[in-house]
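As a starting point, one isolated chain is supplied in structure tokens, in the form predicted on its own.
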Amino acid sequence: MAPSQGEHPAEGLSPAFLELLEAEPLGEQTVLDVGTGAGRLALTLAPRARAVVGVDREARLIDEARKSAAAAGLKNVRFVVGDVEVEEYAPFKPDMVVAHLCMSDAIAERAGRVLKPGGVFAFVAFHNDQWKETGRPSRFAYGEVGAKRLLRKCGFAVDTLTVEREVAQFETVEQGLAAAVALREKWKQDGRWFRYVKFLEEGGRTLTRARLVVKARKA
């Protein structure tokens, strides 16, 4: 989603990760914000770095991040539409990879051939306690051992490894449904809406979001 009129783009982001990339040497580097979307991260960072490259397959979200930069005046980002599972990094020469809340095997694989050694790959990433109330973990969700186990197969050595959790404590089974309402068409589709009523009637009273915030570097 692109930033309304008047919202900052960082508004959104984990402010702990944000924390993790601005410890480093940004304005050194050229940063490849991967699963860029509207491209939220790739404009916030802009201003503090080198260059920064945003890259999505959807094309009307970079469509909606170049109509940002331009009127924001950034001239050092661009938005390239790609797919970031499949196609390589190499072209980019990237100093830095980013991924928020777009994360998977195969761009922490790319991510270990493109980076030299001492080059960060930071990521957020759904945490498997994301919705665990609805039984069904997300397939792009990691928990703290698995994530380490990649990253390490592909190269790097973990600098700071944090679950950011909240848990929504309800009353009542409406107050439980009212606060997953915006999520009820999309989890009819998977089948967790099923399951979620069933937690909250068994007198299950919590919802959970959680996200793993991770930065490594290239050994």
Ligand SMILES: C[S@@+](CC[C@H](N)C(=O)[O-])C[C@H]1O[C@@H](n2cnc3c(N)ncnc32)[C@H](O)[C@@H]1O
Given for the second form:
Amino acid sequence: MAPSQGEHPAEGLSPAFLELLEAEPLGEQTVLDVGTGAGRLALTLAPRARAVVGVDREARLIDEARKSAAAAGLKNVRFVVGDVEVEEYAPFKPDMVVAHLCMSDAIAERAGRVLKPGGVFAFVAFHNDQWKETGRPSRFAYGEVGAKRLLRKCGFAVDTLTVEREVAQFETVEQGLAAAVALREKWKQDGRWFRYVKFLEEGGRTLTRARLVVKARKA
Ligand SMILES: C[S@@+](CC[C@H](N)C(=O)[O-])C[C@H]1O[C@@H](n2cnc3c(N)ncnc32)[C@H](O)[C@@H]1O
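Given the form predicted on its own above, what does the protein look like in the form predicted together with the named molecule?
Okay, now the whole complex, with that chain kicking things off.
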């Protein structure tokens, strides 16, 4: 999650998502990045925005983000430790709320309460099909219908909603296992690994990554 040394902070961010954000008048806006992690998105937007605030509940990541901002000489970005599903966003006075792989109903509700008409809420979230071969969608995943319903409920009109999908295809069980090796320990803990192995052993030969990329505007 943290940009490693020499790596551009935008590494791993969806180019389509960045394009949606860059189409907005960022230079006039304060952007709130919820679940900022080590600040990858916040640091990418800061050179173009009036101001950026990144919030994450992991103090270690916030510390890392602050160090990266200082190293890059960015003066218009600050990082705060906080719970973005509990705290309200008004103290940050955002014109735009962004969330990259940190999305929930509580976040959309808070964005809906803080943004003025025309204000943008943009996010990348896991799609329900993410890792569907493991038989267990992420609790942070949304489908197109669910995301649209939530946004409407929170007072947003959808500007753009697309699904970015990559389906890796394997010829053998071993190739399938190798493709998920970095996830093995995490998946063993959450029960996905054994389901994925079963899927491969029963002849499955795919692994799906799918993300929703969304820009919505407060009505
Ligand atoms: C998958 S990471 C994405 C980080 C960052 N947006 C990026 O793309 O590099 C999700 C982040 O959301 C944070 N997070 C999850 N729930 C949170 C909450 N309720 N309040 C604050 N941060 C939260 C985690 O600590 C983690 O850093």
